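Shown here is one chain on its own, the form predicted on its own, set out as structure tokens.
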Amino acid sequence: MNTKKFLIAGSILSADLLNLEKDVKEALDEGVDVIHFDVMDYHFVPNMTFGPAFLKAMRKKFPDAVFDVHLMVSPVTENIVDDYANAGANWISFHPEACIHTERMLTHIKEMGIKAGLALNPATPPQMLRYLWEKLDFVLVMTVNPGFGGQKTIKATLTKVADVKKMAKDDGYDISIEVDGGVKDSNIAEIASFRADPFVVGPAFFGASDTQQA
């Protein structure tokens, strides 16, 4: 029987901030595929997290890891993107509400050899994606409102996952749909059934008593 290998992105927002190097190493050793950085600025969301200097330090410790940077900042500028790209990001996603020229920013990210993605809040309609497929490597569907870890998945957003996948297929594109928000062992199979992949996992991994089992 063929089994699909889904990608797991561990969100360090839920890790032990005083022992991040240890937690990230443990995550990578135990099979987490991607390390997810939730970048927040107190403007786009009511929280503040990891700057590019932190990402650069992590890159020095983990030169071969895949780093997924989700920019929850406003405005999204080329300078901000450049700072995270130069610090070692492999994937960068941002929210269209925070960027005046969305297509231009996606082009800029891709020209640096980085995977480019758009992040959609629960209430953000996906219709704009039809005009951007050629510039997108993935779409990040937020299944919670961004800003804090540990929230419960908003069920209605799963329909958006399926809608985006169908839209892409109808237009002749195979786009990865990353899902972020409330993913855990009890619902990941249901979310996968909507054709999501990869999955951002926070407390369900970093908060588990047995992370290897998680």
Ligand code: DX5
Second form
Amino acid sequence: MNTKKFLIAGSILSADLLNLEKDVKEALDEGVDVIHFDVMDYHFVPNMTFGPAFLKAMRKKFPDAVFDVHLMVSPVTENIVDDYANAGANWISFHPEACIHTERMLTHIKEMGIKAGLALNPATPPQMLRYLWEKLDFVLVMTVNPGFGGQKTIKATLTKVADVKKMAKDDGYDISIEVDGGVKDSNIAEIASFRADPFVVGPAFFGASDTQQA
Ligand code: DX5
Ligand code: ZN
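Switching conditions: you have the form predicted on its own, so give me the form predicted in complex with D-xylitol-5-phosphate (DX5).
Next comes the full complex, and the chain you just saw is listed first.
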């Protein structure tokens, strides 16, 4: 039996928004490793979610949790990064389409003491990563189009997980690949076989009737 421990990041987009403290506590108690915050601005994606004040309030309640901030905002600016960093983010990823100076932004995130990631939309080619390994702590591969929780994984994106892992290996890097979108109990093993880790899960955890089992 494969007993490798994979990291699970719970996306609170699918939690009970009026009982978030309870849901996040339960998630952490039940073994969710990371809390994933989907930050949306109505520009980069057709949806709107959490601001830095919200993150700060969560940080106050959960001082030791790992907070993973996935910025789906356009443009990404140093100010926005600083606001989420100061509010308590541990990891920050953004989309290259929303940032002209990707390398500079990754450098800035790392200088803030935060783990830096680049998030790739389903149709975004990964070749640019080749020039960025030094600055990357992880790559977030979107397996759905960003904007909403509860969507179905786009099959073609799974080969990108394997492609990125191989590109990194060929260049001498072992990079974490966070897979985000439609991960559930019925497909997580297949996605893991492409050497992904961590996994973002939304309804597969927060919507489960038995969250401990999930
Ligand atoms: C989509 C978000 C995801 C989403 C993933 O824009 O980036 O993090 O919440 O969760 P599910 O499991 O609902 O696809
Ligand atoms: Zn996300």
